[in-house]
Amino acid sequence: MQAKGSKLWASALSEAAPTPYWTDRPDRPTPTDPLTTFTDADLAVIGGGYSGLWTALLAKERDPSADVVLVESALCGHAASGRNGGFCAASLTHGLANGVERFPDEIQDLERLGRANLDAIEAAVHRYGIDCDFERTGEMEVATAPHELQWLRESHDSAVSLGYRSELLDAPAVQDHVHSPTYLGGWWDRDGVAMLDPARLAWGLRRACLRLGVRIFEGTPVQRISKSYGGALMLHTPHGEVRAPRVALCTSAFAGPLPKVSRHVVPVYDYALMTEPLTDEQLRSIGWGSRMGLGDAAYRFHYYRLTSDNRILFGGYDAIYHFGGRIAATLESNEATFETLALHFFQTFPQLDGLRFTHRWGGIIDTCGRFCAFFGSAYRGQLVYAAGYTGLGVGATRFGAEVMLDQLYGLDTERTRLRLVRSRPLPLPPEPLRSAGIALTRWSLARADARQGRRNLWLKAMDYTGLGFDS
């Protein structure tokens, strides 16, 4: 989509609050007390997003007697886990196409494990009574340019070969589901994605952890890690310490106390808008009765979905990296991107002229050269980590938590034998080469979208080396 046309966005954005919709609620939990003393634990978890919460919860499910401590620098779920689009995907590889390209010999196993992981998330939501509007709607990828139709067919054929419920739709069939003048075709993965409220999932996992006896200390950043007497690891925080023989580092895009992880992680800012609730008439004008998540097939893509009260979340397109991997609260707002998103929204749904946005916000995604999670260890295996989920961490972090626990306790499992787990992406170059490479890649992706998907020499070189940058 080109950023030109009417300026419907000008008034639509005028009263949008610069804060994530999901966390702007009175039921946001009260923070626990920070750590102010020394404590021992069997397992220490650093980070209170999905990755850390699943790790703590599954550790207690595996061994209810284990003493698990989780430390979080702010409030659990405050970062990516509480501000994403709420697409909970079965894919462990950032989509089937990326998985087929990078892990062809084990894609069937990865897809089977990913679908089982999504089933397990749904079961946990019910078991712990997590009220997060979980809907197993699937996701439809739509073509908005003719060359994207072949990409949809390839995805559909791959899904069918794996036995999935998959539908390939031409333009009239797509319009039967969702009415947009931009749609030329669609591919609907009927079972592989659920829609949910991301903050309430995080808060529900937090509540389940506390119920099972996990000790959570919020407002407690870990400043450094050292070896203690007796061989355990010591986590040093501003006002206390945690000593534990096993540590799971779950800090996502944040650097955390283990600098070597940052060599593989690129923190990029993603942005989203949330509309006011649609009226019945507005909802009828766009259809969308099946309530599936939507995303377009372009390299610079949008993702969007309906909430339980029939708002529309609309995000994506821009993925912005700042020199040196800078992360700051001031970067969570980007007026130029918000205006672009609003313009694209009304190009997608011109029949919603007059609809207003109530919230606009941004947050960081921990992407990496292969676009899906990688795993590693330090301190001779006493600390393990997972990072690089590239926007699909709502679902894949639970699988990553299982992997980390397997590794920490020395278990030889189907998970730990996967090449996905045993291999890592190439490290990204240092600055200023990193910024220059990312800028060139973003420019090349935009150019490919404008040139019927044709990838230039730079993108082909990235493909060859296994590096990349996905918007």
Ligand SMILES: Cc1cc2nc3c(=O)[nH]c(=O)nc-3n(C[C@H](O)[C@H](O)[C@H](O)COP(=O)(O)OP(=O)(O)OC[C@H]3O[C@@H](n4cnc5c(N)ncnc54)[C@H](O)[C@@H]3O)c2cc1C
Second form
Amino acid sequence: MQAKGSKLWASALSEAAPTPYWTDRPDRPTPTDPLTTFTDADLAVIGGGYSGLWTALLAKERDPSADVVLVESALCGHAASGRNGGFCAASLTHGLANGVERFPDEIQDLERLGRANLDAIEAAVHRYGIDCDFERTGEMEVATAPHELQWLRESHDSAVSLGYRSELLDAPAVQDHVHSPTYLGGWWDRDGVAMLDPARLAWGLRRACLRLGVRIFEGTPVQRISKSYGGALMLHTPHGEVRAPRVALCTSAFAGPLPKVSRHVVPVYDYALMTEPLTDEQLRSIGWGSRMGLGDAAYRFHYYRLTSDNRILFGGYDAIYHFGGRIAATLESNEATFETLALHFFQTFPQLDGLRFTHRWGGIIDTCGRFCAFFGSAYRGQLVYAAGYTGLGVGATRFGAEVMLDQLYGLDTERTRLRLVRSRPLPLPPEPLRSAGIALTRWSLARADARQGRRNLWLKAMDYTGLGFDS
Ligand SMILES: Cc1cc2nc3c(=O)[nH]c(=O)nc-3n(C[C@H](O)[C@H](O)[C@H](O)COP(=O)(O)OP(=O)(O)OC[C@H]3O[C@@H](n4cnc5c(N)ncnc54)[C@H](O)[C@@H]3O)c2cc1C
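Switch from the form predicted on its own to the form predicted in complex with the ligand and print that structure.
Shown next: the complete complex, the earlier chain at its head.
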């Protein structure tokens, strides 16, 4: 299989453009003008990914008269929000299993709030006419090694206990849905996940913000924050300033103007491939009529899905951290990872021999020790932030935006009382311990996958301290 796979990926990748498929479209929005003056606002939002866009949009929905300014260093949606897998999950905890483990006392509330959040995203997509191919297909996790079957059973049992439409499938049943020689079983969460076009969601939210009167300044990095004489905060950018009494910092894993956030969050590169559209015959050869998102249950997992024109996005597996949290455009390409992904793609679907990839790209995930968002504040609560969504922020960022607005306006809500919101992951150690710890964790996870899921002493120690590493 290896030798055949190796030949397949070499030609399949040869013409893949090194750019995100989702943003490679002529109808992407024209950038707004950057900020070149001094301006006042009621609320300033830093960062134009989903986190910042939802914060600005919901602030206007809550109070249409509020003057909201959003400043984005490049283009809204150019980072993770415009280049992800497009799995929009209800989970606020990077999956049910992680939530059950870390927040057993409030998982029911978190799940209820997460489902309501996904419903609210669906409603907003319709309300604002956001054309992002939203399909609430659910997601099926597949076992490709015998020990993973037990994990699927546990997830199914948790889902059933929460009253979800959940299906546990044995090998023949899962093959009825999607034909792959690697599948041994599956767990299908029928309606907790929607598939969408991530860039068109970001652009649609941006358009909705502009329509409601949010003032967006792209090409405007915030370099420094200070306190003004009147008590408001000042955002300093290369050619202008914003003065606002309230600020939401939504800069994800980027080293933003508040260094303390970086103690808890690390940038990790995740990679994906996109195929050309499948012919009807190729599609028939794999089934997949229900069009659900797919992911395997391994620690180093792949995620994959169909697009509206029946391409397959295939990503994940490698999660790569660079010493010192380095972020650079050159790191968005990683030939070794692309080749590994292509090889695994054809191992999953050997019947698609001859299919070619049109795009290959990478992007930054803001992982933290507990894999789900944490919240914090600075300047006596005038600035709030949310970060650490890891690889599941498409849906959860909207919930995080609600939390940040509750906090900024001093509201005591069910959301702000959650332990998820009040607690924080442990800070990650500084370099070089940070790199060494992440490398050891990656090695241990690969080893656990190869050894029936058995976690070594290092992973057990991490479990004990509540620290982890994931994508
Ligand atoms: C390859 C890949 C696949 C993924 N797949 C999925 C998936 O299928 N499902 C899922 O739920 N999640 C997925 N994710 C994660 C998801 O994309 C993120 O959780 C989500 O987009 C985070 O949104 P955000 O707004 O916090 O961050 P971002 O989208 O990174 O936005 C942060 C913004 O802040 C701006 N910024 C930074 N510093 C400054 C500054 N100083 N001044 C002004 N602006 C600044 C940046 O330019 C950027 O636009 C994936 C991520 C990647 C990379």
